[in-house]
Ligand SMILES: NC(=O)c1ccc[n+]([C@@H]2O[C@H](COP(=O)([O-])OP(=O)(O)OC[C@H]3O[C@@H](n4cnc5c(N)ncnc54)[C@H](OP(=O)(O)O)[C@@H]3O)[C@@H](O)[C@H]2O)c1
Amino acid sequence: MSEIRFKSINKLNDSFVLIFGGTKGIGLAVAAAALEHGASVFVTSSQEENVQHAIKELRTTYHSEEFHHRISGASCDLGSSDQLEENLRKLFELASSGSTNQRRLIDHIVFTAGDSLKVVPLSDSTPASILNSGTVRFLAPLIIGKLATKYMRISNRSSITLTSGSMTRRPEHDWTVLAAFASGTEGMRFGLSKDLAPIRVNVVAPGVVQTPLLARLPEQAKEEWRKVLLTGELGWPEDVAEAYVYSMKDRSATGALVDSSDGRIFN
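Taking just this one chain, and keeping to the form predicted in complex with the named molecule, what is its structure?
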């Protein structure tokens, strides 16, 4: 009897996934999910120490040679608009250089990088502080869009998945600036999916997810959020990671907004 060929679970097999923000929280959970689907992952964030920690954590969880050679990473700071393009160019060169002389094309880019949340009332904001708070989450994805095609496989099998949040449709007080940039990310998916086609571009909108980012917020705020979530529970990174896996796997999904927010947007 011939071997059964699985159509769904092997879609990411042998693919190469570059994950910005892949060292913690949602991005680290996407790295784990991609590995389980047979992909190789390259995780990156601003701190080399966090990159090495994430690589070690993934290699401990997936403690076999079969996984180890599929896990790599390097640091790349996305927080300075002056250095952004140069830092990204270097990172793309490094990630795609591979272990041999052969160039390794990137199949999927996942972008979950985000610096600490600066929740500043609009009355205290300045043009400079506003622009500064959009560097990582808004400016970096655009420059990635500019540079990525040189390093990616040009195919509808390839994808870029960005991150926004439920705050675009259900903002909290004083989240105007953060929500505006996240709305910009949601908006750029249409232009990028046209400009980069056939590479697909989607956005995932998480709700309130239990990650290191959230750990820095007051317990009371988390309790208030919990009350409005229809699932009765704050989200888990490994669940939200499924939305990114979907975006990578559905070759018809482009320009899509994938919601994974526990019903927060309409309750």
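Positions refer to the first chain, counted from 1. Think of the rigid core as the biggest set of C-alphas that the two forms share within 1.5 Å after superposition. Every value quoted in this text rests on a predicted model; they were computed, and no experiment measured them. Compared with the form predicted alone:
Relative to the superposed core, residue 232 undergoes a Cα shift smaller than 2 Å between the two forms. Shown in the overlay between the two forms, fitted on the rigid core, is a CA shift at residue 66 smaller than 2 Å. Shown in the overlay between the two forms, fitted on the rigid core, is a CA shift at residue 56 smaller than 2 Å.
Starting from the form predicted in complex with the named molecule above, please write out the structure of the form predicted alone.
Next comes a single chain, given without company.
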């Protein structure tokens, strides 16, 4: 009897996934999901310590050499607008060089990176503070789009998946600036989808997800969130990661916005 060939779960087999913000929370969950689907992953964060911790955690979770050789990473500072393009170029060169210095093309880029959420009321904002708020979350994805085609496989099998959030349509008080940049990311997908075609570009919009960032909130605040979510539960990174896997796997999905927000936009 011939071996069964799985058409769905093997779509990411032998692919190479570069994950910005891949050391914690949703990004780390995406790395784990990609590994389980047969991909190699390269995780990056601004702190080398976080990168090494994530690599160790992934190798501990997937404790066999078959997985270990598919896990790598390096740090990349996205917080300086003056150095952003050069830092990204160096990161792309390193990631695509491979462990044997044999060039490898990137199949998928996932962007979940973000700096500490600094909520500044619009009344207290300045042009400088507003621009600084968008360096990592808005400017970096644009420069990634500029550089990506030199390092990616040019095919509809390839994708870039960005991250916005439910705050674009349901902002809290004083979230004007952050919501504006997140909305810009959602709009960015249309232009990038055309400019980078046939590479596909999509955006995932998570809601209130139980990441290290959310862990800082007191339990009472989390309970208040649960009351307004249609599912009655905060999101889990491993569930939201499925949206990114979908974006990578569906070769017809481009310019799409995928909600994974527990229904927050309805309440």
